[in-house]
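Only one chain is shown below, in structure tokens, and it's the form predicted on its own.
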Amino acid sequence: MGRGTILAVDRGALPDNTRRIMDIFNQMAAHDHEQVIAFQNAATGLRGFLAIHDTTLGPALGGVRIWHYASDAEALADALRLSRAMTYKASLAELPCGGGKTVMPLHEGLQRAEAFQALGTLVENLRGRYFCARDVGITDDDLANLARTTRYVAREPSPELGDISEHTAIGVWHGMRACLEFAGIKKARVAIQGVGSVGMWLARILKKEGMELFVADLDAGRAQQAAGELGAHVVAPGEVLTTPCEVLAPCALGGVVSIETAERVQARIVCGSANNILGTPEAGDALAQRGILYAPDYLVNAGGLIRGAEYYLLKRADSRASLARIYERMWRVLELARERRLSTARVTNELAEARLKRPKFFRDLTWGQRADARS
């Protein structure tokens, strides 16, 4: 074979095996992803995928997320999305840190304590190249079993780190007031999906701003505290995300808005907690011709990892003045989107990727070295 010449491969007289290996590859490649690792434990049951994103402003930062997924493709598919969203974040906070996310498949055959103890001991072994936390699933016991065998992972919530929750909730609060301000909105009528540990952080806000709730949950029971002890409207899950409201705070699972469901949102306004809310980049872009405005949710919640980078990282004992910067961000990209007439969800990329463009270095090998020189 001559210099130059390009190797044409037929897919389809690939082994199974190899077609997997290339198309994992590919997924990585189509966002610059830097390091998958799939782990199994068969003593334990432990399985999953940790993906690291981008390591080039510092240590990959992510939580730890145990679901019922449907198949490995589409844990890894939450992997790869959760662990890019979490680098976008930290690009925008302006945190020396990068994204990274671990998930695990929940099945029968899961002894969770051991498998928790065995998978620190992988995020261990990275040297700090990756630092977890807490994630969607995630117990105070199942942390409590990842330090057993790792040092790196934020055992919270603790009175000098605070709740995380409530952090993430505060940042999604600055949010959504620049939001509410752009539009000219003094009170307003919230719809929040999902209040859980995030979405309760929400509600007990915005009740104290004076906002109507409309809250829903896929446990009765969490939406019947909200309504007790806020005195919430009660939806049915089903009809949140079409409730007539001034915002809708999708607080629970991503994915909730597509080119679809775009079109049927009765908001002027999206902004909330969930990780990757819009489907697609394209959904983004339905909202905007419909003159929704819509807050990128790593954009407004970033306040859990904000705490948590300038916490262990940084050493900063209080971060409110950080959560508060979340204000000016947010009205930046308001401005920008109005000037450029292109999607606060477009314009919030552009801007994190910024920081990532300068040259890189693959840290897969020296960073837990670096980490450990510094200490």
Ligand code: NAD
The other form holds:
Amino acid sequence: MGRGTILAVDRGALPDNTRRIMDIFNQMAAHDHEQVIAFQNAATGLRGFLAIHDTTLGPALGGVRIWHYASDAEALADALRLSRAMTYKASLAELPCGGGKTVMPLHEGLQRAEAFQALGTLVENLRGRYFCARDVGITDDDLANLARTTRYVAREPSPELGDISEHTAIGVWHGMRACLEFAGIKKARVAIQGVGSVGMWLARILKKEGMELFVADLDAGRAQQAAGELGAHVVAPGEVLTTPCEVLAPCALGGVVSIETAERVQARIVCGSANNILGTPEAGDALAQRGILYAPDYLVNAGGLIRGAEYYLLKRADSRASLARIYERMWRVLELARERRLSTARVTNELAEARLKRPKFFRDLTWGQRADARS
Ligand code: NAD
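Show the other one: the form predicted together with the named molecule, since we just had the form predicted on its own.
Zooming out: every chain and molecule, the one shown earlier first.
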């Protein structure tokens, strides 16, 4: 029997609801997700999915995303994909944690402040199995409302923790630095897709490093801010993937590089913060075949997770040295990919999976006081 397949059932004979539930189990089984919580709260309009992919290495860490989705199925698929990427990211960064994600479709009936407090209660009731943070669409107010009802949320920016997005951007720079050196490029033109929280921090770092910047954002005001503050050239959102440059830095949403778009990318390096940059693993092969160096997203965008995990789990005051190790990991992946004639994406997946090959079980985790540590 293939993984994630339920046999010996005539699906056509089942009522719709039963079929949908089976689909969720099949989707979870396909990549061995531990738990998916579908939540709704009529009083506040709260609705969404909380996916915990894996707690083999420790509690599941992962942001809350609120975005426009065409359907609930699309939101669920995003939660499953993103939570899994968090597990791989934590594994590769050698952190004692696993991956989770919360995805909420943006809709008119949402009473935002109350909804985030209700979500906080749900997170609190998981007793530390899942620790949440900011992802796309989340504001400082949303984090503050979560923090009213749960301890398991990264409140930032704060003087001690810093700004998670800045840490992410620093990590992306370390990965990009490795790619540039590997390709023998000193000065680069970098095209950034999305100058939101991470993209803007990255643009600031790149400016200091003497790079020429091209920026695109669906929010024209943000692109203009980068132009005004940093002298970046503004590019139309539809043109950024094909802008002639040395580095393409996707810092918006995932899935931007497909087999089709891989053929049109003009850059020699693709390295950005967006999660799930490749639509499929084959898109990574397509980049490799064209000689384009791809920096696997979850390798280079781990800076925020590293900072959060080190601050909350390991009580470290400073994570600069750990962020700099992204350079070494990226370099190792580039060398392995060259030696083995594989895409960097495939090499990175293998490295991340190697650390997860322990028997998997549901862990009773309480933040800072893990069940196995008590026994
Ligand atoms: P953000 O919402 O602050 O910024 C995203 C920006 O991209 C917005 O300005 C938005 O208008 C723009 N955008 C969206 N679609 C676009 C398109 N098609 N073309 C051009 N611009 C577009 O989000 P963020 O926190 O900066 O995160 C960016 C990406 O990095 C996301 O994929 C996120 O999952 C990933 N990521 C973020 C962090 C973090 O620390 N914030 C950590 C790891 C990964």
